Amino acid sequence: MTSARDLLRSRPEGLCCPEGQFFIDPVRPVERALITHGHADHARAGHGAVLATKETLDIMRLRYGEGFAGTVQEARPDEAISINGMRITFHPAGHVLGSAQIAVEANGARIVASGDYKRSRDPTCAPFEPIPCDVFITEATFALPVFTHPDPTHEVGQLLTSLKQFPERTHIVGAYTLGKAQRVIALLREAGYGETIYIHGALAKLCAYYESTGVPLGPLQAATVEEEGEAPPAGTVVVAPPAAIDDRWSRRFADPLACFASGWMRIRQRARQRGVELPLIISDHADWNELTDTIRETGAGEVWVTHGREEALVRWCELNGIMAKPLHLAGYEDEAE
């Protein structure tokens, strides 16, 4: 009979499931690819099938083009899909738009690869629901005590009452391209602000794309400042990606004040190594007790960490009775969240 830990195995190119002949994630081109969400270190071209949800799959044409795969099929929340006998489904990650956790069965025995995730609210993508399962597959990306993210609505509000204090600078705001960018927008929103915001050229087919399936971001305008044209005028806010704050694009507007959304600020010395004047802890990820609620929550008898900090999430689940053990996995980044 098979168990849940024969499901799923670790390979070069990724999680690998044998029997059903598909990967999860993989970080180099496969037959068939079963893809958690749109962020380029989990979704890469090349592959022979993929197989994600309808957004991630928008996401990934916008990123590479039409042919970024030989064949795609959509997976549609909760619905089971059969692939070599195995059951797959697909349920809410809370990361990004789109993004998913993939439950892999077989024979009762089922197996949950949480990819990348998040237990705060986020106005633009579904929440996280916590799957059942026998075998939990979790990142780790803030898997240390010290990383505790505060209420993401108090970090924009910490954005709001610079923005007061300081009507003559223009305040940059560097968050990662796909899912940070259009959180941190729609949060300004809920919290009132209603201003134009300028976007970097590089989120402008994104927040596009985020707009045509119902998430609302208000009036945005394009940051980029051609030769004759005019920067966007003083006390505005610009988002951009991380990138961008540090290079000369951000240099053209009036007495710019470095802002950084990312779990990361919770690391000061971080912040002021990148010239980061407003750290904003603002985070896709799950901070350390979400990542332990979420484990209890989800019953698992068998945790295997991926992607992080994965040797201290290890010792907590051996600490509280649980089998445990690290994938370490390459390929894929923690950096830019």
The other form holds:
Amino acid sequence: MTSARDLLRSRPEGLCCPEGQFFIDPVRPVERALITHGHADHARAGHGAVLATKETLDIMRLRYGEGFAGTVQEARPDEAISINGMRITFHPAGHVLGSAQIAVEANGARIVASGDYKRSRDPTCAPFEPIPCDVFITEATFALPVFTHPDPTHEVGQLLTSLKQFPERTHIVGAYTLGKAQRVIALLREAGYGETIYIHGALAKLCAYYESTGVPLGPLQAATVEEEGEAPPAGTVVVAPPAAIDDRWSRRFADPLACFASGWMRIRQRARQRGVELPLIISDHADWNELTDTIRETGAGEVWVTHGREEALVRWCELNGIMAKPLHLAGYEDEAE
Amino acid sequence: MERFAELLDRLVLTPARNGKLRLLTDYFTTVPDPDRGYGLAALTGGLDFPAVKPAMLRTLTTERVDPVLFAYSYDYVGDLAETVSLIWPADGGMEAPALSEVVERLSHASRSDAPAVMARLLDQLSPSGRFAAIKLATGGLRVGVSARLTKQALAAFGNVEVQEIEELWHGLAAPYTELFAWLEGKRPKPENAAKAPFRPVMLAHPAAEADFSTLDPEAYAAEWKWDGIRVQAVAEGGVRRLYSRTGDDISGAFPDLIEAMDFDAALDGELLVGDPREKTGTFSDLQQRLNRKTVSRTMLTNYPVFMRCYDLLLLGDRDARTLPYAERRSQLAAFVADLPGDRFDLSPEISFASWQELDDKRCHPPHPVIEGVMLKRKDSPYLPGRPKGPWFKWKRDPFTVDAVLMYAQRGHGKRSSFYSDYTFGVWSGPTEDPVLVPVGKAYFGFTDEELRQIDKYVRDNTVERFGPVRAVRADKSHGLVLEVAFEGLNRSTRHKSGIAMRFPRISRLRWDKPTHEADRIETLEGMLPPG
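The form predicted on its own done, now the form predicted in complex with its partner chain:
And the full complex, kicking off with our chain again.
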């Protein structure tokens, strides 16, 4: 009799299903990979066969080109797929467009790998669905009780206020290329900001892809054009990958005001260290309350905690009578957001 | 309260002075009375709630949160107030109190009910609001905004001179409603009813701005510019106060001087350490006495202060400020002669017949604690602020040293993509095998073009990175020599070199100079004041 905890285990390549002979989000090329979402540390090129949602496959194709895997298979919502006797289902994780939790079932036991997820509202992707399970593998990026993400509309309001206070300065918003950037833009649109938003070149393809799937982002323009000296007018919003904020790239803008959209901005010292003037606490990962609420909702009797601050969440589970252990998976970027 | 919390959050991350001023004026414009007045009081250090202590906050929190989770969190965040503000279990749905309400509750809290008062506040506020409340309650907002800058924002908000606000300041109290009403043009200027008020000081322009060929040496008096802090000593009707040049009341830190102020007058002068009849101490001696709320007996014995008098603003009930300088000076001389000689003396005048003669004297001052000369037009009245023409400060030329660039750190704001903060060092150790020891850090003095050049140099010569800091190649055969100008040196136990520089800045880039010709630590040690 297989129990849920035997369905998956940690291997150097990543989370492995020995009986099903597949890996979830492997960090090295494998025969068969199931991918939760398109972020580069979860979705790598070079696997034999890839099973993922249509959006994740599209995103991998955008990033790595047509031949990113030997064969691909699309996981449709609410459709069960059988792999070597394992029953596999994909369920929305609310992290970025196309992100999914992966449930693996056999002999009536079910284990769910959450991938990265969040519970707060995001106009750019389907909301997280809690899946009842025996073992829940949760991410732990923000697994400390000090991480409480405020309502993102409040944070976007801060950005709009600053644009009024400093109309002569270009507000450069550092935001992760896939997901965060589009979410920030969509939130700005929801808040009534109708002006052209200027985007870094690294965002162009993904923004166009989001729009093609029916996520309206409003008027966008490239922030950098070929001709030297051409920069967006002062007082506009530029969205760029975080690393570009204090790169030489930002020098072309009018007295740039560095903003950074990330859950890490909850900690003042983090903002200070990065030279961020306007921190925007907008995260695509669950905060402490979302993590603990989700663990309760799944009804899981056992929780495996991975990539992040495992020890705090394990402690919380112990205090709440839930069996828990840290699951050490190599190769994920702890701080990627 | 939330609006005040937001202001603090923005201020602490806004490096530019103008940016801070904008945020402050915006706060005064958009926040109604009385909250903005309490915000003003908090920023100018006018609120004090002795009943709340940091240790109490930790106890309150660990009563509500698992101590292990608290420890993990505190370890990660590194700041107690911030950890408590974030980890405090949210109650949700409660109306957040206004800043005035927070101040009201904290000021009525006794030592015994302070924990309950604080806990209730924390229940009602957002994480950001809690952080502000904790900082407010425990004192020290530490958002990089001085009382002076706050008053400058007020002046900009009301379109008045900052001296007008400084002059009124000590007659006013939180929540400053009559002050705001005046600044908004709704009421006349408040009358200053306070005893022994601060009178805005008269400041000098740098002599570099003066055209000596058109100035008549006969029309000016000269005196030494002493390296202490400028103060104003006011005693009126039994009230005695010592003010800094920006009008901060610093009486509490200098009971020895206050005790000797047995007169009815307002004097302008320099606060120095020592006994004027025997010894004038250095600025680093004086630093022992600065920025303290209270002062120990040992401090008073080892570092007694005195005032070297420059000017007379008030004598008895007569305002002397309208008199010409020469007249004020002779009255001052007579007045100081009767004061206790261990606490007061008269700043000596310098006789000179030509600018050349004065320049010679300036370059060879008779005392190490002199930092230049002051020129004062004999017929000028005492005017607030920095009027152009009557007073000039002619500083001694700065010291310079040739040092080697060792580390560069990225700047802030406009400079965030540039390596603009430079740590430099001089040679130390045996001459045949010297090592560089850092002696200071400078982030100005160069042009924008030079900044671009150094930035490129740093990027091309990086040997190691530590977050925003890069170590730059610097050895006997390779490196960039910077000529660093500074105003003086102090001994320091906090720096590896044992030396702290005052106002260091980059005066020249010595692309031409080989690194092994940079200065040695002994050169700097030779410039240290005795002691």
